[in-house]
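Form predicted alone, single chain, as structure tokens, below.
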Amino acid sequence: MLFVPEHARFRPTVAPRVAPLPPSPDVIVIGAGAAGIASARRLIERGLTVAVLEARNRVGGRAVTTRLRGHAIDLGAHWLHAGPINPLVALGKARGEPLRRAAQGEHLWIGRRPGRAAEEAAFSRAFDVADRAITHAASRSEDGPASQALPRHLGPWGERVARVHSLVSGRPLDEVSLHDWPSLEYGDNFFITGGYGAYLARLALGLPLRLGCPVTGLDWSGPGVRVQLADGGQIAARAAIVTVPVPVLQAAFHFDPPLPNRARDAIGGFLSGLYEHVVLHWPSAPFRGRDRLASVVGGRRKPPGMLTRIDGTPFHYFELDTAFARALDAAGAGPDGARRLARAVLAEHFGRRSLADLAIPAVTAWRHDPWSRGSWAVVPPGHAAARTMLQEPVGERIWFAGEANSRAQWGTAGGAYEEGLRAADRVTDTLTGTSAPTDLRESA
């Protein structure tokens, strides 16, 4: 069941401000998050007239930034992952953002007592080992589940290392495809200061663009497109980009006439990826050093992970993954079954007096949010073609762009991003004989 989530009532930072539409546009961009902003953006650059519909009444889609007690928080996406490819970080190098790389460090946590140096040691090598065997079993010619092709000798660290892995996946490891196993360079990932959802609003400025504008269907029949709104209306187009998320595209999106099989195969497969942060303001928490995982092991429930002194601030993420969020779900708790959920598993490891100044002022769930239905899109078993699928043209007038066509940086605002600049290089190219750039980068 899908309702208004408690991070939709929380204001951006930044403040829309958008252009009138165009008359007659040359493209329709449908949503304004990472993907569509950079399609809007590339376009117009390129010389096309564009029309951006976004049915939220803001931009950044699952990245948005709001203020907690002074500080700037992201609800959403928040890592810049794999820095040497991800646009964003090339983009905002080149516009002076104040980015800032992640920290190497990690804290372990042991029952009640920090981890040892032999024990950190030994925890480091297990991840090691299992990355290396599961990049090396994901080149092999027979897909699977991931889980398949985690080692078993990993010792006391193995449920840790699996834990870890299907969140940052979104699904338990046997519902995630050994050929679309994650490609990222996590060790070269950045944060911005103010946030990255601010940073997107801040790419959206001045965009063509009405918000509050739910689109329904996409009417392809004719020799253009037609875009069908939820107030009833139409806005028709030469061509159109669609950056609605796939579980969006799966529940609540009609085309007509419908897709061709292999598009529609292709959507139809996806699993809607879950990841959520429950924020923690919480000045005396026991983790030095700012923008720094923590791993908490041992006792009988284990979050998942933690990012803790967020921008060295007293905020920290207790993270979701997909077993805590459908127990939540099964016993119908909402963002305070969350809450309550977060407390006692961190008063089971620091204890209940250590809480005494524990506030949680935000809980997401972009798994009931209607206009994601979930984090990402994951690729199961079996299905892991449906990336390259996706980025393929409808009748030479219906591009798809989202972090769901990236096969390197899936799951990231950056690879929405970057998918967002293909399509609209694509689109471009078929509406004007021109010929796109040599890579996807984009100027300040």
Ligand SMILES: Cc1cc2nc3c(=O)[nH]c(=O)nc-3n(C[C@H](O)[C@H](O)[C@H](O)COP(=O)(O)OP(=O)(O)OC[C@H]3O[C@@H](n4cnc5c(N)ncnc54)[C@H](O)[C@@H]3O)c2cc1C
Contents of the next structure:
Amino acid sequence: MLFVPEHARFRPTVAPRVAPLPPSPDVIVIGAGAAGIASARRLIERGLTVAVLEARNRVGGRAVTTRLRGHAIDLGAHWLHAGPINPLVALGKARGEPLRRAAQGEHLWIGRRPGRAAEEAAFSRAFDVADRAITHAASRSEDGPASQALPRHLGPWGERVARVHSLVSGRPLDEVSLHDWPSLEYGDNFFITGGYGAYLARLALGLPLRLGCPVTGLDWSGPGVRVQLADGGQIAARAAIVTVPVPVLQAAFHFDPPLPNRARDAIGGFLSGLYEHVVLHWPSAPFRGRDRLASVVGGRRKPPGMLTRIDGTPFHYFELDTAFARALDAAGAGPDGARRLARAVLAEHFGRRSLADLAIPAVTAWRHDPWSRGSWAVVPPGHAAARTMLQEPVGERIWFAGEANSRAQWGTAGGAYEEGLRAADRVTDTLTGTSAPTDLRESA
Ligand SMILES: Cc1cc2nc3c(=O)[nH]c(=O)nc-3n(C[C@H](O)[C@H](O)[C@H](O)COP(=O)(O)OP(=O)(O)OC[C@H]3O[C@@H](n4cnc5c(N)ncnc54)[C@H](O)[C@@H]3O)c2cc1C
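With the form predicted alone already on screen, would you show the form predicted in complex with the ligand?
Every chain and every other molecule in the complex is listed next, the one we just looked at coming first.
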């Protein structure tokens, strides 16, 4: 079910500032999320003219920062994952952006008490054992569900390890490809003060961009492309970079003529991943320190994931995974249902009295948002080639870019940005007969 979700009502902290579209652009970029912003910046840097068309009235896509009670809070992407290979970390450092390294340790809460040092060590070992087992199985066995490679002997930690991996995968591990799973490099993460969405919005300032401009389809029957707009208009260009999320391509985007089978199969095989923030303002939360994950073990229901004291503020995320999101949707519960659920789960572990100062100012529902239809694209068992298939151009004039294309950084804004740069380089090489620099680094 699609509707305008609550998260769409919050104003971004950085208002978009756009330049007019060129009269006949070389390239049309569809979507102004991380991938679209990267593509547009790179195409311009390499001398092509660009028109970016964005359905929403803001940029950033699934990365948006709003202001809540005086603090900048991300409603989508928040972590800059995979520091050493994330182009947004390299660019952020070059621009002097306020990056901070994410804490390594995390809080462990068992039943109704904090975990002890020995329990924390055993928990962390269980994660290492599981990671090694899945990575090993992925290189040795046929593709299948990632769950089949989880070791059975993780004792009291097994359930938690599976739940965390399912949360970050966007689906329960039996719906995730074993071969795709280990491709994600999560280590050495960063955050950015002021928010990830705000950072992307700054990178988009001044781009030739039309907001509030949904694209319904793309006609590539002639020599270039003709992009069809929801208002009935058309814009022609020599080539297009399509950065629309895969579930939107599956459900609400028309290619004329239809895409070749290989591209259709790649797009059709992805699942929509679920991951949502319930944003807590909870000054008296029992977690100290800044930007730390918390794992809650034991009891009947537990938070699938928590990030506590974001940038040292009283804000925390209570994350919803597929199981919680599906249960809420099956009960027809909207954001207030998610609020009640988060309160009930927290009360079970921390006691009702400790929630006296808890407020829940925002709940996201990217799965119901018509311009995302999910949090990121998940590769199910047997479909592991999809990401690289989606990197291939169609008819030398349509390229796809976005988080779904990224092998090493799937599901992330950094991966989307990198794929946006890659697509822009390939388009430029094709249209100008030149060749791109060999690395994807960008100038500040
Ligand atoms: C709650 C949540 C938490 C997350 N946490 C993290 C995190 O901590 N770190 C991280 O790296 N990643 C995280 N992610 C994932 C990350 O947000 C995405 O992988 C990334 O932002 C995707 O970028 P993209 O450019 O591929 O797609 P998008 O950001 O979705 O951009 C696509 C753009 O296309 C537009 N569009 C869609 N349809 C049309 C159309 N028909 N016509 C025109 N425009 C259209 C959309 O409005 C959007 O602006 C999170 C996601 C969610 C939902």
